[in-house]
Every structure is written in C-alpha cells, then in structure tokens.
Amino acid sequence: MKLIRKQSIASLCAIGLVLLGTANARANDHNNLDAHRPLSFDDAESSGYREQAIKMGASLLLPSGRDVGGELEVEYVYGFARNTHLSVGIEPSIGGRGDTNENGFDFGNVSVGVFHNFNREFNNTPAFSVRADAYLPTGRDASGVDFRLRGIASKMVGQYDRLHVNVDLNVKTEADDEDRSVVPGVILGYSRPLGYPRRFNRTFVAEVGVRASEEKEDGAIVSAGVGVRQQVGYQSVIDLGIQGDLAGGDNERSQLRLVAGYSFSF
C-alpha cells in the first residue's frame, strides 16, 4: 500500500507536467544550458521572468556487467521572479542501473528546486548562481528527503568558449549504515557555439566531473561526457549526448549513458 501511495503521488505530478506542456510554445534558447539536457552541469543563466518550459529526455543505460536499462526525465521550469526559477521533475527508470541491483520499474523520486542568479558576467567577473533541490521519497524503497546544494560559476574564455564550474553537496537524511550521508562533487563544463557567426542554432558541450561514491568504503568516481544542443525551430531544442564513468569504486558499477532530449518554452 505504501508503494502504491508513492507511485500515485508521482503519477499526479507527471500528469500535471504533461498538461502544462499542452500550452502554446514560445522561444527556447539552445545556448541556455540545463543539467541533464544532455550533460550533468548547469550554466549560471536562469530562465526568463514568467517563462515556462518543459524539458524531457530519455537515456539508454549500459551498466558494466548488468542488463541494459532505460530512464525517462521530465522537468517543468517556471521563472517566478527576476533571475529566479522553480523546477519540478521526475526520473522513472527500468532495467539495469549502475547504482543498484534492482531491475524492476521505479517511478523515481519527485524533485523540487529553486535556481537564483546573483549577477550577470561582466569584465573578469563570472556569473554566479546557486541551485537548491529537494528529492521527495516517492521512488521504490526510498526513505527520507534528500537535498542537493549546487554553486555555479560561468565565464567566457576567448571569443566563443565558455566554462562552467558546478560544486555540489548532496545530503541524505536517512542514509543506510554503509552509505555516506554527505556526498560532495565538482563538475567542469565547457560550451561553444558551432557555426557562429554565420549560424547560431547549435551548441557543443563537454564535461568532466568527480564525486565521492555513495558507498563509505569506495573512493572517488570520475566521469566525462560530450553532447550537442540543436535549435529545431523558434520554439524548441533537441539535445544528444553520451556520458561514461572513467574510474569508480568497487561496489558502484560504472555505466555508459546515451541521452536524447527535447525542450520547449511557453
């Protein structure tokens, strides 16, 4: 009964996101980078004031020594104040995954986050932002609310290249005995428009990151990824990417992720 209740809450959130997505779309900036579309890092730019967007993606998971899996990501974003936006998301998954031995369907935890940009980039000063997310325990066997605090800095280097540094602090309120309750991590992201100045509808992205393993006995996990965001019209953007673990702990399996997504604003 407890599992059914969790899945019902997650289903209602998913239905709400789909209904919001039926509205007419407006412009969506392919150069405004968001986590999971297609890589893990954010840039320091917030969504526009009163802008709404739906961001969707599907990932093919190829964990080492386990069955192939799949993951769906859906996120609703709303710029409720100047330089600040709210996000609500879900990540249901099925099949093999690198961080668990479960293969069954999992609706995943519902996430609620706030993103705030403190300043625009000027001269030698990068743009700075902070993002705070809470993950409600709606997934299979989940317990307690998890939190993530992310500090973000973005800056141009040269004429077109742009660097993004994300520093994460993940906190579990009900961690298992063998797990860490606080998991730090850092990601260095890179973006560059392709075809500029003749065209400005495609952006190349890349990242390398390191984070502590969730298992107390394991060391750091190093990962990397590359991808591209392509504006497919005035209203929408598609993204494609590939991510993989370069080094990891003994108990948490490495995995390869093939990511494809679609975003639109309204």
The other form holds:
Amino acid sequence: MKLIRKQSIASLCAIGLVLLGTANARANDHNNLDAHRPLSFDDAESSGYREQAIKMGASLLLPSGRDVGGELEVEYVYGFARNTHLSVGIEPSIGGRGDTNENGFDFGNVSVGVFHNFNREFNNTPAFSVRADAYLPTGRDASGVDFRLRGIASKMVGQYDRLHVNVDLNVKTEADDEDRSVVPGVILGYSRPLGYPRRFNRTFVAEVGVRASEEKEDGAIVSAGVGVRQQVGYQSVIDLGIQGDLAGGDNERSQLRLVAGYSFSF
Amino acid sequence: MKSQKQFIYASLLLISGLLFARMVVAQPTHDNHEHHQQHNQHNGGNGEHNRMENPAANARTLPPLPTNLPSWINNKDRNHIYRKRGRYNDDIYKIQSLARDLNAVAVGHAMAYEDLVTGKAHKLETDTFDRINWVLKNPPRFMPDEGNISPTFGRKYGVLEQVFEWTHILHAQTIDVLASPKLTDAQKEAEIERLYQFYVENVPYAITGLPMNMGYLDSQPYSKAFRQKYPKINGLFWGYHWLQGAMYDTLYGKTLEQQRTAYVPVGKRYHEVELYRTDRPFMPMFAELSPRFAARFPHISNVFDNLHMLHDMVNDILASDWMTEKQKEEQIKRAIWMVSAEAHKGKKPGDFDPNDSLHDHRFMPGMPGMGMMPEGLHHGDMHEGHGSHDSNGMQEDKNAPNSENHTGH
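Next up, the form predicted together with its partner chain. The previous block was the form predicted alone.
Time for the whole complex; same chain goes first.
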C-alpha cells in the first residue's frame, strides 16, 4: 500500500515536472497574480478579453504527523467579456493532507468560477473585483455543492509595493453536523517587482491569512506564505512558493506546502 | 551718462527677451490663428472660446475641452483586450537583436513617464537618462509591461495608457507578421490589413489612420516644451520612433536571413547615433524612414505617426510646469481626442476644410501622410504635385536607412 502511495506521489510529481517543462507557450503576466500561483490570494486584475490561459502546478504536502502527500492543480481561464473571465479547475491529490485522514487518490472537486473586475486602480481608489466559485461534488465522498464568494481589492502602497485584500465566504450546502456550513476568511497579500530598474521579469509575493476552521469546535487558522513568479517564455511564467499554518485548529493538522507551477496564455 | 547707458542696455535686453520669448513660445504655422479659430468652431465654441483656442495669441491660455468627448475617455475600466491570435505572434524573436531593442523601448517610455509624474522631472536628463540608457544597452529578454513600470502614471492617466498600449500592440503584431517565416509575402500583406481591422474594430481608443496635420498638432500652447527642457530624453524618445519607423522597410519583402542581415547596420546606427541625437527639428516620420511600407499601408503608417505625435503632445503637457494637474489631465484628454479614430469618423484622406483645423488631413487616399511640419524642409519627391505644402514641408533626412527604397508617389 505504502509503495503504491509513493508511486502515485512520484507520478504526480513527474506530471508536474513534465508540465513545467512544456516551455515556451504564450505571456502570462508575472505581475497578474492568481490564487494558487503560488499563494492563496488573487489580485484584482482579470484576464484580458479573449485571452485564454492554462495555469497548472504541483504541490508537495507535508502535514504534521502524517504521510507526505501531493496535489496537482490545473485551471483553464478564458476572458469571455471585458474585465471578466471564467475559470474551470481540478485539484487531484494523493497521500497525506492536513484536513483529512484519507490518504488515497482523490480526483477532487471540479471548480467553476467567474471573476469580474469593476475598475482599474485610479488615483487613490483601489481596483475592486469579485470572484464566485462553485465546487461540484466530484471528489471522493463529496456531497453537495460548495460555494466561495471572494471580494478583492488591490492598491499600490508606495511606488511599486502593492497590497491585495481578499475576503472570503465559503458556503457548504451539505455540511456534516460537526462542520460549519459558512466559513469566513481573509487574506492580506503583498506583491513587488524584483529587479527594477534593471530586470522586469520577476515578482515577489507574500501573504498572511486567517480563516475559521471547518470544524465547529475549532478556532481560527492562521497561515502565511512567500513565493516568486518568474517569466520564462514570451508568454509563460513559473511560480514557486512555500506556505504553512502558523496556528491551527485542534482537529486539523497544520501542514507545510511547497508549490511549483507553470502558466501560459494563448 | 552712466545711467543713460544702463537704460539703453536694459531696454535692449528687454526687447531681445521679448523677441526670444515670442520666437520660442509661439512658433505658429502661417495660418495657425485661422486654424485654431476654425477648430474651435468645430467643437461648438463661441467667440470667447475662439480666443481661448488660439495658442499663438496667448501661449499660457489653454484651449478648453471639447464638449463632445465620448464616455470612454473618462472610463475607469481596465479594459485589457488580448491581442489577435496568429501563428506569427512573437516571431519578432527570430530577429533577437531587434526584439530586444523593442523591449527596451517599452522600458524607456515608461521610466520617463513615471519620473515625470512622481516629482523627479529635474533628474530626467541625468539619473533617468542614465537608467534608461543602461536598459537600452542591456535590453530585456522579454517585453516588459509598461503599466507595471509606470504605475503612478497609469493611475493618473489610465485611458492614455490604454491608447498607447493598443497601438503598441499593433506595432508589435505587424512586425511579428513581417518577421514570420511561415507566411508568404501575400499572406503577410493580407494579415497586416486584418490586424488593422482588428485594431479599429475592437478598441474604442484606436488612433486615426488619417494623415493629420502635424504642424497643427505641434502648435498647441504647450508644444515643444519637452524637447526644449529635456533634449537628451527627447532624443531618446525620437530615437525609439526612428527605430519603430525604420524597422518596417528593414523587414519588408525580405527573407528571415535577409532581415537579420539588414538589421545589423540599422541596429548599429540606432544605438550609436539615432538615440543620442538632439538636433532633430521634428520627430522622425514614417514615410521618410519606411517609404515602401508607408506607400503600401498609408493608414497604418499614419496611425503610428499620430501615435508618436500623441507621445510628443503628452510629453509637452507633462513638461509644462505652468499647468495645474487638472489642466494637464484635461489637455491629455483633449490630445487623445484630437488623434482618436472616433473624432475623425466618416472623414477620409484628402479632406481639408480650411474652416476646421481638427480635420486637416489633406493628403490623398493611398498616400502616406507626411504631416505638415512647421520646422522642416521641403521633401521634393514626396510632395511632388502638392505644392500647397511647401511652407510646411517635412524635414529631410538624407541618411534615412531605407532612402534607397524611396519610390515617391
């Protein structure tokens, strides 16, 4: 069993590396930040009208006191209207995870989302956006549709430093008795280009977040992360990051997450 | 006796000063006064309006915003639109040295604008110049996003940034097509036309393809401020425009190998001479630098010349310390409107109504616009049969890289 698990993790990592190696597709903007690439927050910029992008990544999960796990993330994004895009994603995983005792392969829930940007940043007014995602119950033992509504504000502070506030409301339509049906959360993200005025292809990102635990008895979970996005092709970007829980609920294991991803537009 | 001499010297100084100020500030074209009055009428102005519209009469009196501006000129939307898809996209990177030079141009524009709006204008000729020059000598591998290099400028002038961005994309994609080894010459010509159609149909803030009278655009109350205050940085801007003009005939009708070879002397001249020239009387124009391309695609050439003129107008507005921030914002909106496709909708090349300066685009259909440059020299072969232009003829650049291709019309 353990051997099968190791093989599965190795397969996921291999797929991730292959995806990373498909160099030179099209410029995903390293400054246009998306959730999971590599951290949890979004900035308030939508994809361009008629732009399509594939964003994918592989994560190594290191939950405390459990086996090592792996996760693959793949998301397709399409700018179907001005300042608005659609996204469809999957997150299959295997091995140990912080939020469940299961460690077998899980296809994960399929997500479908819409992102809309209301305005660009002007004068002292931040850019505002909203993102709504639905998670279909395609994963192991999943039931009911989960929703997440995310409000996003992005604003420059100083000349090149930018803050991104994400306010989340996660809603479970079929929560277990011991679980919360509404889970709020907030993330403060930060980004800054690295290398100005001599290099223009790298962005540093960092975040601190707090969210309620999914279990009713537990308190808040505080997490943090840092990462970097690097343009590697005319329209492609790789991302690397590390995230961890600084304080967690009693029943959820804290975990360290190492993320590597690749995105391209076309 | 001594006080009499002092009085005479003081009077001479005063008269010289007044004459010099008039020469430097006003520099109207022969019919400038008439043009501005007429332009004002176009915008629905009254008599008071007319007096304000005449920059030659009072260099510190600004023309008001037209009342018929479209709503998009005030939009607060991001409105990012992805470029037209095509198998030629990014083929410019097959000519690496040109691709990298163009990447550096984007940085040069953005850094100068950011410094101008963040209180660093006094360092433009020194620190900013050195910073930009380093990038020009060490061009980036990928095209940077100008909006990210100049975020303060973008927050203040977001629509302008969109106007610039979209026409820069047209620049980039037409060059990608010319550099594409996958397309035949006929396919390239057809695709360039499609790119133009995509440009004018998909963005509200497209620039007109009509041959605007550059003399009129360059005789606003703020005109020439930038080139006078910051000659070195202005030289860089016009150097970029020289490259952007010269590159079309450098690539036009050639194989990839020929293009690579052709860019070697052009790139050398760009880096060694054109970027550092401060003696140009006017910005480089498309038809003098790429006469073959300009003759084949006059409307596209005009878009680029008008874009470059808009750059000059914005530079001049930002460099004019005597304007308030609000006045600068208004004049930038007005400048966008003056070169926008929407302002000239329904008009055609060859239109010249002496009562309407805004619609002074008097070159014939199919002829690349050469502008009406107040400080240039007559360019005989381009203007053959157009005697009315002689007082405003274009500057002559006998060293233009593609002058051997200059076919005339």
